[in-house]
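Take a look at this single chain, the form predicted alone, given in structure tokens.
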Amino acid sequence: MDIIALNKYPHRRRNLLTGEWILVSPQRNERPWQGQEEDQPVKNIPAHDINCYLCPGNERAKGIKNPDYQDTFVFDNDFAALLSDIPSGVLADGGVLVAKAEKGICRVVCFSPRHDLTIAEMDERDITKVIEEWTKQYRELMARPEINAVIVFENRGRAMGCSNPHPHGQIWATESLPRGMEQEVESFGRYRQEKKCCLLCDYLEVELQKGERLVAQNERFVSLVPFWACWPYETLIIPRRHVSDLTELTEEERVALAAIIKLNTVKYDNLFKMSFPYSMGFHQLGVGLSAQDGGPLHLHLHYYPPLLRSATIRKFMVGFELLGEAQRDITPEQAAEVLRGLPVEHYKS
């Protein structure tokens, strides 16, 4: 099929980093609207609020006082959903039914003491200094001897389940290999035995050749639609060198990549002219991984935001996404040409 025929027909497309199929109709296009619909995010948020549990000052839920912090501030989440003081070893194994100990660290990162600011609008030294703690973060964890992965991640928007508008995001760093990972490593794994090279350098090099998913560039980074894009305008920013993991980038990519994650969050905004809802989190070498394993890994950071048509219309996955695969109907092509488009100001500015 030419890109007339994928814009035009039902088909399938398989998702390299995870070897699974998604459904694209996008003849559903045009689809009449009668299901839910989002509230629009709050507005007029304050610069400091004192009933927030992340502002500087304040007291979180368990009695600690938040120090006065400038830039970032990190700290081990009050209600983990891991637990590193915990016995290893199996907990259920009747056959069918097996379950194990899991022991991990949870961390909260707050980007930055505004309350009122969203990574699309803070300032690209300010996202830097993100950038910079993440890859501290990182290289701690991951030398703890219990930790085999670590995923960076920020949840934003209510539509995502993020309850406290203040910008921050989480750190989950895990003993075993979450499944999300091991299937990408398995692909990598597949894609170096049989091409001797990396698959999201060959998929990087096709897709700056053809152009039709690219949404931004710089220098250092590339931010697409991926062919096999799941949500929406679901984007991957990938760096054009190889590299494994934050640690590897350089003074300079790291001011790239805070320049391309404003830019893709900007566009983001601009698209509905609202705060846009999205997961994002990045995927990178996890230890112990050799290239048999990995490849290893490249470097790339996902964004899956959860609106369709308008800030108050959201894709779900239910039906037949939850029974038999993904189903999307916009096109990524279409997608990317969308957000290509946009200004690359806050409509805020």
Contents of the next structure:
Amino acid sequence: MDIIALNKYPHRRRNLLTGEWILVSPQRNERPWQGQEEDQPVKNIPAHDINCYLCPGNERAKGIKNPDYQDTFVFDNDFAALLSDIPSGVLADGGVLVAKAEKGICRVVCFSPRHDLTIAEMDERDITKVIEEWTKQYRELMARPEINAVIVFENRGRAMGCSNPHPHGQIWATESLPRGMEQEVESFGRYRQEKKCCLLCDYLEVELQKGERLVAQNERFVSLVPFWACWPYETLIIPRRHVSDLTELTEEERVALAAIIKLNTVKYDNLFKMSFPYSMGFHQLGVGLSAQDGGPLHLHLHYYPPLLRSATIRKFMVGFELLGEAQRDITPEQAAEVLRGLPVEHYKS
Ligand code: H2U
Ligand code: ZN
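Okay, that one was the form predicted alone. Can I see the form predicted together with 5,6-dihydrouridine-5'-monophosphate too?
Up next: the whole complex, starting with the chain shown before.
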């Protein structure tokens, strides 16, 4: 089967990172839509909102006051999903009811004191400061004895369940490797054992040769729609150099990462001329855990945006996708071609 056939007929593609399969149905692209449409994003957001729990100087839900911060600001989530000070314990009721206490830490990271900006609208210098903060947090959290995995992420926009337009992300640090990371660690480990090299280093080389799924690139990073993408405009940002986590990046690479993050999100906003919703986050794991778990990862940044055809029509992961496997209509190659062709300047500027 060649790529022309792949762009014409239903087929399955294997996700190299997770081992999962995804169904691609290019012939289904034009189906009519009479289902739910998303709300249009709110316009005219103020630079400072007295009702925002993330703006400088404001009080949060439990009465703590935010400092008058200038760049980034990090605090322990007041409604954390994980707690660090809990007893250990396991329930293994004859192997049928299995549970385990899970220690962890959840933090909120404000990207900017400005309530009305998004990453796509921030300047690269300020995005670099966010990357420095993510790096510092990753280093600090991974140094704690009870922490074995740290996921740095951002939910952007109401369509992704984000409760507040103030530019912010979260960090969840856990004792266990969560499923999404465990799958990747296994895949990297197996690949390294079989081929004696890094899975993402090899994958990136193939994508750079083929070119058909590339979205944007600079000297240090490449953004592409992965071959196995299941969200319509999903992208993956990969450093050209093999680094396992954010702490291994040089200053120059942090600046280049800020540039590609900005470019990727500007292209997203330009797609439907709106502040584009997404969930994004890093997968990273340093050398510390390599021996027992199959090897360090190659740092990468996933973007999972839900929108499909317009600012108001989203993809739902339901039915066959919940019971069987993920499915997409527009092919990764078509999505990459659209994103690649979009202007590099934000439509508002
Ligand atoms: P969202 O990105 O999902 O909107 O998350 C914002 C987080 O901020 C959410 O996890 C936390 C919520 O628990 N939060 C606080 O820690 N303090 C508050 O005063 C309100 C919200
Ligand atoms: Zn705010």
